[in-house]
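The chain that follows stands alone, in the form predicted on its own, written as structure tokens.
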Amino acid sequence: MKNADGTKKSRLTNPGLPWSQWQLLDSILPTGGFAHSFGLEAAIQTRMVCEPEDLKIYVVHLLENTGSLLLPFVYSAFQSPNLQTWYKVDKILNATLTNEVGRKASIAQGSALMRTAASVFTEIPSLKVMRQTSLGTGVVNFHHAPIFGMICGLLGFDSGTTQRAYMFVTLRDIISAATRLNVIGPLGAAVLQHQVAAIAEDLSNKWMDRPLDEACQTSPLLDTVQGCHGYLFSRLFCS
């Protein structure tokens, strides 16, 4: 098709958007994901995962987990991706996780995801001046899952491949993470990646679109296992 001029119409309204998408889901985006193996390495150390099959029972609890608990804050985020939202959802997901490693975490990830999607995404000038305002003030966290949701509600994405891509990173990273602890190989790591994807996509459609007061724990073995990564004596990972 052709816009009254003679030139050719674009099929897309917003022709970067898929390159903003896979951008934001991109390994080489520097948000920090890959120096935390969520519980990974102390779930080694205390043998509850020892060999390739417990790694998939691992990251499906992980999955399911993810889906019950944060999904809830990214939607939330998503919906109304301003900075009334965004103080509220990360007060409420502040008070409700009470693993301090994974407090910890959430709130590195985020900051550093809102630093780089600030200084990346300059189309979006919003995000550079919710940053200012808020850095230093002590009003907000900067915690992880309404900062994924603000910024891709302000891309443009819709709600589904929001909370996909959200449930896509925790599966990317918490694999990565096996590699690197040679729990598993590259190409199982890819294998295992594949095989999950289904199951991913049950939970993500099982927890999605889901309110802040239907937020919950699925695995709370695992937030236990998580918080004893403090006192491991040697450590690769930050959480």
Second form
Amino acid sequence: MKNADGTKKSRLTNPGLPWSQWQLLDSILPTGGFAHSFGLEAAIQTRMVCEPEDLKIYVVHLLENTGSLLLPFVYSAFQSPNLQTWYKVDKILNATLTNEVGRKASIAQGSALMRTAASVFTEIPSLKVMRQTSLGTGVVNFHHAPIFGMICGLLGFDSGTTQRAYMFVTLRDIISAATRLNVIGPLGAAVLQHQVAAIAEDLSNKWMDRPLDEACQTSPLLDTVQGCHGYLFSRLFCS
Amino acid sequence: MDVEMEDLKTGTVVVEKVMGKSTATRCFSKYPLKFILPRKVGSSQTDAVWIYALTYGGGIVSGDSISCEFTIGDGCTAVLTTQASTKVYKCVGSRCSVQIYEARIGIDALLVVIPDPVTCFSTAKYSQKQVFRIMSNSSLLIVDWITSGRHESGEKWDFTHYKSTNHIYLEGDEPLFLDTVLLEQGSTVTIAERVQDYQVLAMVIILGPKLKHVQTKVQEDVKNMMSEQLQLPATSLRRYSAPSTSHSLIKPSFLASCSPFGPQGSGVVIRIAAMTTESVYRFLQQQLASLEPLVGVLPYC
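The block above covers the form predicted on its own; next, return the form predicted together with its partner chain.
Everything in the complex follows now, all chains and molecules, and the chain you saw is the first one.
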């Protein structure tokens, strides 16, 4: 095909890739992320987050903790997107997510993502096969981070994009939860998301490409607060 | 253990049943560590070996490296504790201090780790790792905690680096609990900002059949305590521009949450953030009081 001035139109080497990327990161993908507030609901009820300024601080701490604790799992699964690695990484993550609220949320989101990806990305039949092989066996918990990394690896994303994308979906979901909890309005949320983007980029760079044994949590207060979700008198979210 | 291996270890303790009683059959320690095993703790009915870990000079000096191994034999009970809070002194020449404990706990054995908190002084760099390898029916209680520093001198979360790792493995190297907390002074976010007004962070792990009663009580107590604090429904706390003097905006001074972990929820982990060290000591006294028959005295009294 040619442009109006006669020059050749450039074609993508992997034409489906950007469309898959956008679809995976779009909140409309049915992965149930909307059911989780990442401890924000509990943070509000423990008066840790009262005003939009507190929210920004909370979001930054959450992103750093996501980077430090979960990016290694995204990265490991991304590098070797096969059954054996998935099982191994999932098992280690299960022992690492010591907070039951967080652990259950991860399993719920991971299961939903795997089910959706297996149905949507039919050009990767191994997704469906791996899912069918593993369902109901109890050998894998279907945690979110390894499944996310594995899907990105199989779709052909690059490593940096994959890890940034994981941070992005976390940011996307916490901002969304904040609007539903009425801490901030939808426009303010969009403004905040853009403000935090530069920080999210720095954090992604800081924590990406690390081995599993470097996974750590950098916000123990967040972990404590998230664990209180079960004690909340009235709740909107599962976690 | 042959002589070369011994040189690598700062301390070793082996506890085995001798004539039906838990007994330390081996106890070795070298500078900067000293183990003290008092003969009599509790009544003559108590079957427990108490191990006090002391550091020369009362604290960990920059660059110190401590590596210990503990073996708790089948059916035995051992308690590992400190005489005072572990002070980590200021960093000299950017050398990080390291402490590594590795423990093997046998079938039906119990290890209780109840130290005083770690206090890192300004600019300190400290890393600790505790690895526990347990068998079926082992019981384990671990308290791991840190205070913000020397509050009297105005040092609050003023250290450079603190890392604490706690790993629990079942037989066959199966990971059961893998946790690492990292508090590092950042250029954009300080540790104080991460921890906000809280001055003490604590984690308590309770696992195994001998501690079921402790688990049940702590889960119930924490749930009740926190539910009281959180009773206000979310609607009344939603503020865009409320005055910050409003009573409902005061943070709880003691925050705790309990989480089961492991197959069939065999373990429980409690995470605590508190504004005073005393409140955590009180909590630990109350929750661990039922350990007295097992270990001989009331912990943290």
